[in-house]
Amino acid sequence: MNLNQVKAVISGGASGLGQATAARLVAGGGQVALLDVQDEAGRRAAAGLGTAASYHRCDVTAEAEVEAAVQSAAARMAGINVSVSCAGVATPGKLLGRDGPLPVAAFQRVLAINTLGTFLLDRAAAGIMQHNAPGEDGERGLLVHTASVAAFEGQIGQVAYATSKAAVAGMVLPLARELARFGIRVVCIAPGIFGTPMMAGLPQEAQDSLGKQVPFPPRLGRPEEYAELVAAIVTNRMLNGETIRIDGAIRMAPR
């Protein structure tokens, strides 16, 4: 589809990759609904994008909240044809840490936000997209997942995060195959080391050191570069059922 046809719901839209994606889609003439639990940041981000954007409070782990936010967004934009799942956490933790085995609740929380949250947004958005009028090639919608290079090269201390992101990538092909009959594509992006709010918590020296580990360009990825890839996926219908790495050729070491 063309960018000026986009009616997108974006989880984690108040900051980082989600906010950058919203800005790119609006710049292309589309409409966006930002889903997040950061009320102040979400409202501010939506206001900064003008009348083409709106904010909807949504805990992605709560089925009822996701359904309500997606329905509200669809009512405001007169439909939905794109969803982008950017909500996520990267809470570290070793299976056998200094304080003993990793708490089950800590593992479950990461999977709930990263994996279940992606599934719930897919479920709500696809439920609406299936009824869209078909466009060129019969396309009705697009679901974009956000995994991580940790899905393939998880480091020590990333057992929960790597598991959650591997699952996010693993959902893509079966969903793309299932939803093909509706003309709904499913694509996953696996970012490397990006300058997001999660990364901002590290000292600048640590961020610079991580950036230098990237072969080329030797720096942290920028949210705007992720957003440009989303825009390219939107406009290229042959991209389907695939996970695309955007990582500067980095391959993560064990630690």
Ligand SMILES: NC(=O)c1ccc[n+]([C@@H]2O[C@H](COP(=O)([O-])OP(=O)(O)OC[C@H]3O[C@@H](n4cnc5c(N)ncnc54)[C@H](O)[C@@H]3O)[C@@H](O)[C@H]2O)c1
Given for the second form:
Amino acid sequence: MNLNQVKAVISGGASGLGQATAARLVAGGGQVALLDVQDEAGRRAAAGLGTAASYHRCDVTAEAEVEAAVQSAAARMAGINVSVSCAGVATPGKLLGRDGPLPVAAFQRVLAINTLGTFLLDRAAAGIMQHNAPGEDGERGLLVHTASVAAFEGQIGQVAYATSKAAVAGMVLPLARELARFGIRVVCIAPGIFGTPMMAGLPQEAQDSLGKQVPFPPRLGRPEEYAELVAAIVTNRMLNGETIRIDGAIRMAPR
Ligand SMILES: NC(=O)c1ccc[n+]([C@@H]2O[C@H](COP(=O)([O-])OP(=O)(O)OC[C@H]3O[C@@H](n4cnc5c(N)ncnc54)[C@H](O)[C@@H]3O)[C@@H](O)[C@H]2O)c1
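Can you return the structure of this protein in the form predicted together with the ligand rather than the form predicted alone?
First the chain shown before, then all remaining chains and molecules of the complex.
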């Protein structure tokens, strides 16, 4: 579909990759609804994008909140044809940590936000998209997941995160196959290391060292580069059922 036809819900839209995606889609003439739990940042991000953007509070782990946010986003934009799941956490933890085995609740929380949250947004958004009028080739919508290179090369301390992201990638082919009859595509992006608030938590030295591990270009990815890939996926209908790495050829070491 053309960027100026986009009506997108973006989870995690108040920050980092989600916020950059919102800005790119609005720059292309589309409308966006930012879903997040950071109210102040979310409202500020939406206001900064003008009338084409709105903020809707929603914890992606809560089915009713996701349904309500997606419904209110659809009402505001007169429909939804793109959903981008960017809400996520990367809380580390070893199976056998210094303070004992990884608490079950810690493992479950990462899976709830990253994996269940993606499923709940897909579920709510696709439920609306299936009724869209078909566009070219019968296209009705697009679901974008955000995995991570940790889905394939999880490091020590990433058992929960890598599991959650492998699942997000694993959902893509069965969903693309199932939703083909509605003309809804499903594509996953697996970023390497990007300079977002998620990364800003690390000391500058650690960020620089991570950047140098990227073969080319030897730096952290920019959120705008992720957003540009979302825009390319939106406009290219042959992209479907696949996980695309955007990582400067990095392959993560064990630690
Ligand atoms: N930055 C990286 O290097 C990198 C690499 C690979 C994958 N990713 C993935 O990309 C996605 C975006 O990450 P980012 O770097 O922009 O991080 P970020 O921390 O800047 O943004 C994540 C957003 O998700 C929101 N969020 C967290 N829990 C939520 C919940 N329960 N409900 C609704 N919103 C919630 C946060 O409030 C935040 O605004 C994440 O899924 C992350 O795992 C990031």
